[in-house]
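The form predicted on its own is given below as one chain in structure tokens.
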Amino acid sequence: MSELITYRPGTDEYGYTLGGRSPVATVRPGDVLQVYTEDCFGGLVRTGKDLPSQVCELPFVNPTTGPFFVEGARPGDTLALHFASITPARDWGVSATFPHFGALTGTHNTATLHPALEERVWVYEIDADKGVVRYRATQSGHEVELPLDPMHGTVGLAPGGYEARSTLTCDAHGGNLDTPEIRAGVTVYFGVNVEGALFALGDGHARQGEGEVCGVAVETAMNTTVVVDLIPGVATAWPRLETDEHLLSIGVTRPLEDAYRIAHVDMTEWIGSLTGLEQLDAYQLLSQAGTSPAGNVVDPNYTMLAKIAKRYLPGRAEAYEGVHARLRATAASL
């Protein structure tokens, strides 16, 4: 019988790595988890005067809630997390620019002689009733309403080999993927690397453009409901997503074109395994019907996705034997 589990971390209970931490709670496949997550600045950046470099301390940024031990999960299994709801816990969010951070500036990995960007903070009003966030320019009177589109930038499992990886980066275990595709109604699939899976989440974004080009979305705290399930004996090499209408594969690495290749190789193989299409036929279909949303192009590793609409695929094969539809029904009954 499934159980509803509610967890809100204390101020000293957030995690800053995936792996290397003891679980905060145990859940079973079928359980529903309601959690609170803090924003990437730990709630310390509230006004334009709160420069992150002055109020935050590395490495205590990008906190996650968890990890959660999944009963029965073992290496070689696949963990399924269905996001039933993701709701901003505040009526405000913040974004920022930093020296030597972001896609359009010199960084540690992309060294230049150009001056560093100014550190600056933008404060956004979140109007949940209207379904918008309000951008206000800092150097003029320009204002514009943008659609509210809550998502989680960081979701992942403990990596294998007793590793502990910073929540600021991402890899095959998930992590700071920063893709707007991880929103309510989506099921995320991860390959399990350690007993119990040990998954955690955080880094809520009220909205984010593809690529997260400046490196910071509209960061805010979230109240999130997740339905947990386990697919025993089925391995998943790279994170995958499923919606009612689409399948998505995630590739993570540097350079960006190799992240693109990982995602599209995985999707080509996924299409073939689901439909029986021969490899080059699947490759051709993805080439003409697929899209390639960008996740992040600013973190230590980059994130690219391969996305295809289910309606273009032959037959009625269901990914992971219909897990998404089953979890979607559970979410609808909550």
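The form predicted on its own done, now the form predicted together with a further copy of the same chain:
A single chain, with no partners or molecules, comes next.
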């Protein structure tokens, strides 16, 4: 019997690493998990006067909810997380420039002699009924509605090898992937590295652009429902996504072309193993039919995706034995 588990962290129960933490709850494959996630600033940035570098304190940024121990999950398995719904828990969100962070400034990693760009906060209205967020310029009267498109910037599991990684970064174990493709209706696959998988999530975005160019999306708290499942004995090297229509692989590294390479090698292999299409035939098909949305080009590791429509693949491409369809059905029944 699948169970509905609800979890809302107390103030001091958020996690700032993947790995290195004890589980907050146990779930079983098939269970439905309802969680609350705080925004990347811990809810401390609420107005234009709350400069992140002043109100937040490292390492207490990008809090995650979890980790959850998945019964039976073992290294070599694949964890499937289906996002049944992602709903803003507030009617506002914030973005900001942050000193020496973002794609268009000297940063910690791309170090320069420039002083930091101005730190500034933008507050967005979130109108869930209308399905929009409202951008407001700070130096002029420009206002405009952008589509509400809720997603989680951060989702991942314990990295294994006794590692614990900051929730500010990402790697093969997931983490701060910051791709707008992780929205409701999507199943995310991760290779399990430790017993129980120990997954966590957070960093809700009411929406974000591709690449997250200034480094901060429309950050907000979320109420999110995830259906959990496990594919035993099947390994997954890099994070993968499945929607009703598409398969996606996520490459995570620097420089950005290497993230592109990882995603496309992984997708070539996925197509091959899923459909029997020979390697170069798969490479060719991906070359003409694939798209490659950027995730983030700002975090310590960048993300870039390989995306292909299932309808272009031979046969009925049933990834991981059709788990996405089953989880979709569970989600529909909620």
